[in-house]
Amino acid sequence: MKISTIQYKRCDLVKVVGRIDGHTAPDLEKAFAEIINGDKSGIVFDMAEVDFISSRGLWVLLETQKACKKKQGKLALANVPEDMLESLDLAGVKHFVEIYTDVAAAVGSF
């Protein structure tokens, strides 16, 4: 899994290429925590090139959303692959995290 981050004025964009599973989820959690522990509380997570997300990865998304909200921010998902939307819905993530069809809309929501 490869993680990259781009800083914007009101939020940071995190892009992942590869799988998010029990082995790689801690790396994603660390990337999100660095942003939240810094001066930002808004994160856009671009999932366009995510191949798979496990329950551990879903847990990271929910915990990140909680941490962002504590600082009056949010986690927004962008470019979620169609097959993962159903998983996010079944896991209840769609009720807690805003989902956008593209990065520009997600970044613009901040």
The other form holds:
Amino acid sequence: MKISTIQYKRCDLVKVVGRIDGHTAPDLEKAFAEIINGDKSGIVFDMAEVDFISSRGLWVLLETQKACKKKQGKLALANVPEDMLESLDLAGVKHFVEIYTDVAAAVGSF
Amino acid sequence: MPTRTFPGRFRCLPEIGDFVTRIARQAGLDSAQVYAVQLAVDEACTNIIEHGYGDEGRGEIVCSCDSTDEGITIMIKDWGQRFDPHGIPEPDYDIPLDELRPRGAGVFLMNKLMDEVAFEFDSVEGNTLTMKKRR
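Given the form predicted on its own above, I would also like to look at the protein as it appears in the form predicted together with the partner chain.
Everything in the complex follows now, all chains and molecules, and the chain you saw is the first one.
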């Protein structure tokens, strides 16, 4: 799993390439925590090149949303692969996190 | 039935995923169904490592997959602690986000994503999880 971050004015854009599972989810959690512990509380997570995300990874998204909301910010998702939408729904992510069709729309929501 | 044995370690999860994905594709499942199978198996194996064995490197996971007339059947065997799959509550999302806890998310996903999920616990022969996904 590769993680990259781009800083925008109102939010940071995090992109992952690869699998998010029990082995790699802690690294993603750390990347999000570094942003929230800094001076930002807005994160766009670009999932275009995420091959797989397990419940552990979905839980990282929910915990990150909790932390962002505490700082009056939010986490927003972009480019969620079609096959993953059902699991995002079942795990509650669709209920608590905004999902945008592309990065421009997600960044524009801040 | 094609069978592979994996060490109970998180780093083996991608390999287990590749093994079941290959057979799910051969069984003619569509892309969303293949993803559902991959996710259910990953959740099952993560639970075995984390809760059944209690940590990494404490036991093996034996995974068998078969392409059937209906779709795919997967059997996962381990020798860890048993648990009560019926004692896990369904998640409720009509609560404030702050009150949400991750308990039982893996088993909940397995039950929702697969057409059949059956647990058999045996302290001598080992535990067997059988899951089926129809086309």
